[in-house]
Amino acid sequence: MTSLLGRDRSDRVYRRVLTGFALILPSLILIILGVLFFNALPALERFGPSFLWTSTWDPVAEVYGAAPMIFGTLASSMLALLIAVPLALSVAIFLTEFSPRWLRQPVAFLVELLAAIPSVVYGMWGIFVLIPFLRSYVVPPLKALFGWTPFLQGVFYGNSLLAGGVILAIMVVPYIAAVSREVLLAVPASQREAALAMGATRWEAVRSAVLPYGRAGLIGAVILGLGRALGETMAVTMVIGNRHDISLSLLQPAYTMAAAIANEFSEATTATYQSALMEVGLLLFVLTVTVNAIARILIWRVARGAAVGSKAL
């Protein structure tokens, strides 16, 4: 009896141990957003609401405006996604359904890889390989073809929202596709064969029946993508041209949130230039916070097989 009444106190202590823990994690979320949001106070009591869409950057008159950045933020995610989501799904279509069983491991291997390079790399890649072959072999053609647009206006020297799109498409295409293969692993058999038995091919049954299935979890790859670019830092930083402007030009330099922290920083020498820099650390967090947890839960939809679109066929 004494022995069974000392487990049953060890695992009380256990189980309260690992249960502390676990709490640890969600603490320190809320101790980064009480922590931003307090040396963000006097910065979000000065300039309001206005923050928000006005454009002047001016460390010496003290008026701070983070439009500039917040576009940039989204312009450059939005574009990495229109690269990387058609290129990630179909690498992720292509392992689960169409590949030879002995070349799924090594491309899934190698295609996830990529998440392994450090940014800074990514960034060096970018400034000697990247720049060069767009200004040699993208943009003219793209320019001669669609130069009427406002979209590509203006002289291409290289930094640019273009370079920055592109290098953040190359950064998320692994969190996209080991994603978005996972979750099509997890479509059950059943609607494959549904589809075949009912004189589908192949690529019919994978449009007809697995995509449906799965299509909250694909969105939610991409949104957990979005999340990963909106934070991605050093390797736009060193190629996006890092100008404190709007320009709906994709050949023109742009800034982020996340590049103006690393930037700026280490210069913030007064009260309301450092509060100003966290206000937008604090938007930065809160959006990308958002922007995962939304992924997360579409993806555990999935997980739990109440999918958006189950019946496929």
The other form holds:
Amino acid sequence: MTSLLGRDRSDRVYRRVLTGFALILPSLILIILGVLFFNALPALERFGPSFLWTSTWDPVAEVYGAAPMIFGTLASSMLALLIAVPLALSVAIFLTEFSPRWLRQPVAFLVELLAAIPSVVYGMWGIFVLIPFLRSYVVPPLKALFGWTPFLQGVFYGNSLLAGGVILAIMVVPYIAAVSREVLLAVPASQREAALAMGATRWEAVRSAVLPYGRAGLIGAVILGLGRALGETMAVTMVIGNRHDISLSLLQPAYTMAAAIANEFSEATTATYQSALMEVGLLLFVLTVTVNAIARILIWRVARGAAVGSKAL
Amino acid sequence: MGRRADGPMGGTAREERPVSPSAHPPVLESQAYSFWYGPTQALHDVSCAIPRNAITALIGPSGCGKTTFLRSINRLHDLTPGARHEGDILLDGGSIFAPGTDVVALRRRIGMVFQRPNPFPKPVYDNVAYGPRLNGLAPAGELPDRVERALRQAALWDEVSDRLREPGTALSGGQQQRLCIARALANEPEVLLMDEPCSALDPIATQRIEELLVELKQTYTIVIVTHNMQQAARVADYTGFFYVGNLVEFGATQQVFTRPVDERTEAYITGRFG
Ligand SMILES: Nc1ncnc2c1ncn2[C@@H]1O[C@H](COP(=O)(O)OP(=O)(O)O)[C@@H](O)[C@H]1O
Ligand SMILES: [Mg+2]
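For the form predicted together with its partner chain instead of the form predicted on its own, what are the coordinates?
In what comes next, the whole complex appears, and the chain from above leads the way.
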């Protein structure tokens, strides 16, 4: 038996230790930011803001511009959202509004399980299944229909912006669907009933009452998916082609910031090369942290503090 | 959906009473209607005829099935898992549960105002225009007139005529409830179901809504749940008293309040319980 004093002291120690741990995590963000910034400083000083919009990436001449990676990151993520958002929203709406009760949990569970598959497995699947599938069944009809647009120029060899975007889409669907589902579940029944009592069909009630009510949270879910897509590395680098080039065509190889860092860090032998990659890392860090912060604020606002989507985050 | 001849407790002393005083032909008729939430029975053999162009008040202590009954009339229970019913409810002589009934059309004819104001987080104007747009009731050019008319009927126009672009959720509680009434009226239903529409309102807002009800009954049939007996006595032409899932008494308000047939009604209206 410890004395009362002893118990009180151990309580205090315990609390201090916990407080310490609790403070380490937030400070980690600042430490990472600091390290990235410090290491990127040489590149920041040498190339200035033009780093953002020049396209030459030449380790021999020691000239670096990140425009192709920035473009590739944004383009592949946008393409991913274009595909994933309708799919994920449909899943979420089906599960909350239309699916039979017994189907809800199993389907939600399986969709969320998709998020647990390691990135590298998606990458392999992309190489061996997705790319052949795109080559045989998707690209030919797309070219036939929209071949005249700048987005489908050139020959499709496989590794491409298209493959990267589709892989990303599959990877972010579970996140967007899970958070959207929770947002929709948090829409009060009274909103649905208000619409139904006015003579709305189930679908009209969803479209005109449920979705508008949850709009901020749904946008949050989409932006959260964007955050995931921007930072995703392994699967993308395996299928996107890894070429420092800006092409509007989805069929051409591209590059993303995350993929470039992963691929080139081991080869970065000069200080400037390393520093340039650090600057890319800094950009990616700021971009994803900002995007995620916006997403969480939006999701959180829907339930006014009830942290809708916390389970999925 | 079988008919039940005799319930466990319902309908004992009620049958010999005149259920529908003849001045107003009934628009709604409940016939031995019983309702269950899963295993628990919430309504027992409710039978009554609700007259057209009149105000019918449903009174009774909390948890006695008033809301359950109201939500049966526009089939809002269709969405309640585990809900089932026996008996029937007729609208203009036709069963609302008949196979092939267009529930959407039914709900258009039977509007509802809920206990807690539930405006959409859209502009005031769009709240009121919701039904007409949804049901294609008005050409776009006539929509503003229709919105204004509904807002005037709900005695809200003067307060919001310069705030039509503000979200309905930004109004005060009483205004929100009148907005919900306006939203229901803009749909031009035949019957208006109101579930304790004044429970969240201050006396002035309550009085405005009561005046409004009396005006509205020229055109609408109103069924209002209230646990404010003075309110029932003031506005209702007919009153029904619910007690533990039974419609214990139903008749002209005057009669129910001055010469109640059932002693439980008398106990309730004289304030001995509830
Ligand atoms: N969704 C529901 N599921 C189960 N029981 C319910 C539900 N809604 C109401 N009840 C029960 O049904 C009874 C009648 O409730 P209600 O119709 O809301 O009464 P009132 O409106 O007269 O206060 C109550 O005992 C209540 O607990
Ligand atoms: Mg109630």
